[in-house]
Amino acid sequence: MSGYFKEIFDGGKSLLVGLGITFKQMIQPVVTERYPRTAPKMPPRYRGHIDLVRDEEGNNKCIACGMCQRNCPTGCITIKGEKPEGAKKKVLTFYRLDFTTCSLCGICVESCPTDALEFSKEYNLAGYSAGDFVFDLLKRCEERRR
């Protein structure tokens, strides 16, 4: 019979301890963000997809050397460049990123000799098909220029 009362006492004690924890959490301030109503502040080291960096004149810094394309372990980058007649350097004509296969490793950003790539701060990517995540970064860079 003494085991019976001991179990009732232990159960009551654990109930009070649990209610105490619940009460403490109830009076603490809320830490949840109200996500679609307020945009979260992204940390400085957040890695979204890659983007082309513009120089002071508003043009992209890419020299179409292909280092990012060669060093990408997943092969998600496709670059095309051409050398205009009479020009000294190649000009970037096409830069495609297939974000469905990108592993966000950052090797492309590190291997770029002109620092023409950076991670974007886009976090809310949503789409209905895989084609929505294939980005033409040159076109995006030109649209941001305007």
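Under this definition, the rigid core comprises the largest set of C-alpha atoms superposing within 1.5 Å between the forms. Remember, predicted model here, so these are calculated numbers, not experimental data. Positions refer to the first chain, counted from 1. Compared with the form predicted together with its partner chain:
- The Cα position of residue 9 differs by 2 Å or more between these two forms after fitting on the rigid core.
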The other form holds:
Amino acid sequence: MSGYFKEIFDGGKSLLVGLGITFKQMIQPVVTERYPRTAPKMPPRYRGHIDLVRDEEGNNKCIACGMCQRNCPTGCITIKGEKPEGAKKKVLTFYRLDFTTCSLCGICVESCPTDALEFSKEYNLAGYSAGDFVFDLLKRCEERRR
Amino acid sequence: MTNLPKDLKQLRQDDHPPVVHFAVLDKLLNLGRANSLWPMTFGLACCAIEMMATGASRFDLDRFGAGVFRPAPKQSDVMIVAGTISRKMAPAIVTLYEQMPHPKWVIAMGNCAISGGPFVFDGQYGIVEGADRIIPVDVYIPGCPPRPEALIEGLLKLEEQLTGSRRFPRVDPEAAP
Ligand code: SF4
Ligand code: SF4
Ligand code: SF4
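For comparison with the form predicted on its own, provide the form predicted together with its partner chain.
Shown next: the complete complex, the earlier chain at its head.
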């Protein structure tokens, strides 16, 4: 019989403790980020997929050396470059990033001799097919120019 | 062990189309379904940590009616494949998928679930290269891991697919410098 009343007492106590916690949380500031209605700002070192950096004139800084392509551990980068007639340096003609196998390790960014790569701030990508995430970075770079 | 298909052909969820269609009723039902997408409690690797974060109070999936993580496949509507699918786990995933009642949807969260992610290399033997090789996938969320906002975005995409319109504003990530 004493166990019966003890159970009621313990149950009531734990109920009050629980309600106390709920009430305390209720009057504290809201922590929820109201995502689709407010957009968070990514910190400076946030890693989205990589993007080409533009210089002052808005051109990419890539010299098509292929270091990023060779060093990527999962081979998600494919580049093509060519040397125009009479020019000294190679020009980038094609830069494809298959973001679906990237691990955001940053080796490409580290190994680029001209600092032509950076992490973008894309944080809310989602789509209906995996092919949506194979990016043509050269095209993206040119689109940003406009 | 199940035999995994070799080709990457994408499977679509029309294996069981409804026998009778009621246009208006279907729309109403889809509206209800879109706003109560109950995911299965089911994490495979590191991406699951982000999925748990999305369910917790900072991001709060309950705002979209999707916070009711169900511990049984028969109670859930959407399977969030969050993480690396090892060959050993693949038959279990197929079984869980088949145990879910129709209509059901699959979200491939993270690069591992999309294509095997960082584990893809010539001669790898332990990983299924993408959830869409074993079950039909509706929404893909890339990232390693994707941020909770991306998972929310994926669920909103699924809502959009169901109802044909979007209830929430679209967010443009800040343009890169
Ligand atoms: S971050 Fe790593 S995995 Fe991604 S493209 Fe660069 S080198 Fe490849
Ligand atoms: S390492 Fe840098 S400069 Fe070389 S190809 Fe890659 S992006 Fe271009
Ligand atoms: S995509 Fe990256 S974070 Fe997600 S499960 Fe694979 S390795 Fe882990």
